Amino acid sequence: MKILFPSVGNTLDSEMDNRFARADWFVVVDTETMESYALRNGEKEGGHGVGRVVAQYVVDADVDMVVAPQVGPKALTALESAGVKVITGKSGKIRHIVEELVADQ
């Protein structure tokens, strides 16, 4: 499966960041094999609507579910139209949380 988190940082030892869609990065985790990459967010200073934009951008990525601390309802609609599962109310380092959705299955 893969999952992406808002982050502050390029790396799976990163801290999520608050923010959704105003996100430095986002951080996409493969949990079978561990492998991570980063895209960089290039609509982060967009305008109003940014979320719908960034939404988009991450149905793109074509990953599975959305882990963040919460998403815009826009936003939100706009992943879970497209299959993708959101999960909110999560904070901390990427790799923790990962190990923790991972123990959970």
Contents of the next structure:
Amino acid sequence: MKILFPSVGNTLDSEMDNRFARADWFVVVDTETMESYALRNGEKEGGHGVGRVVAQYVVDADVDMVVAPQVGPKALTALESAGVKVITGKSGKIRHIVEELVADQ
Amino acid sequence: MNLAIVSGKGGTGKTTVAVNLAAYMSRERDIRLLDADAEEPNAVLFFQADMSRDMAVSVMVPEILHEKCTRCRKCVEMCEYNALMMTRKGVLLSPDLCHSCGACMYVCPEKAILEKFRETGRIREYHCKAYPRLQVIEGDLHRGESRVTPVIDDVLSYAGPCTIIDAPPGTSCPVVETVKHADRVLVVTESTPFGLHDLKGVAAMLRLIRKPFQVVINRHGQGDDGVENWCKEEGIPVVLKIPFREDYARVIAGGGLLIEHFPRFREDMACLAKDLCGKGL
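Next up, can you give the form predicted together with the partner chain of this protein, since the form predicted on its own came first?
Every component of the complex follows; first up is the chain already shown.
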């Protein structure tokens, strides 16, 4: 399963960003191989409706799940309608959250 | 003749001036009071009014024919407002972001996009027994909708020979949309630093779109002389100063018209009406 996290840095040891669509980075983790990569968020300074633009990137990156402290209403509706699972209310280091999620499975 | 009553700052008394002036002037002529403050219409609360019509305001949004769609993404790339998104299930519309421009339909090579109506607000028409020559028409944007201008446009289409428009507060698109249709503009402000700050903003906007305007200072006697001094320096006429009085505030808070309770205020409205009529309202 591919999970995407909004992040303040570009590694697995970075903290999650409290903002979703305006985060500096997105870190994508494949929980089967534990491989990860980071995408720089080019829409960070975008105007109104940026949540929808970012949602399109997430869908195009073929991600199954988004985990974030919070997700704005526009991004949330778009992601959910596109069939991406969204989990909010999590914060802290991405590595810890991944371990937690893998343990739960 | 259309008179728009605006205020840079909210809560300065725009609606107070609009409803009282409209009620006063309707004693001698047919007046239409248009409540264009569609995010929070409240002018009708000052009248014991009966609703005579209730109509929908709709905008056009695309309808995707998924069986014809080849997922070429041309519509998604064309949409300036990010209202369309490509998903595993096909093109997805976020109706709240759509500005009804129709570009998606235009670029679709498969003709897989049609348009359909989506209701975003209501227009209501009211009459009241106490003021038979007054007609109140309000625009009411549905909760959660972000584009107020289509509702404002619809309200303003009801402008008659003698129209008073209660505008939305601020200086942004909804206000510009409202004053665009006005021949004359009254700016209601208050004599506080906040009032002055927002008066400067609305004055800059009105000058930009070349609308002449006059100022009404509400709650006069409270605050400071900043607004009066600035108007003097800029050569902006102050046509009315409404004093800061507790008995005025009580009547307004109770949903009453000041002209029905205070002869002095009635005279103020008479002067304002005379001034406006002298110039063609």
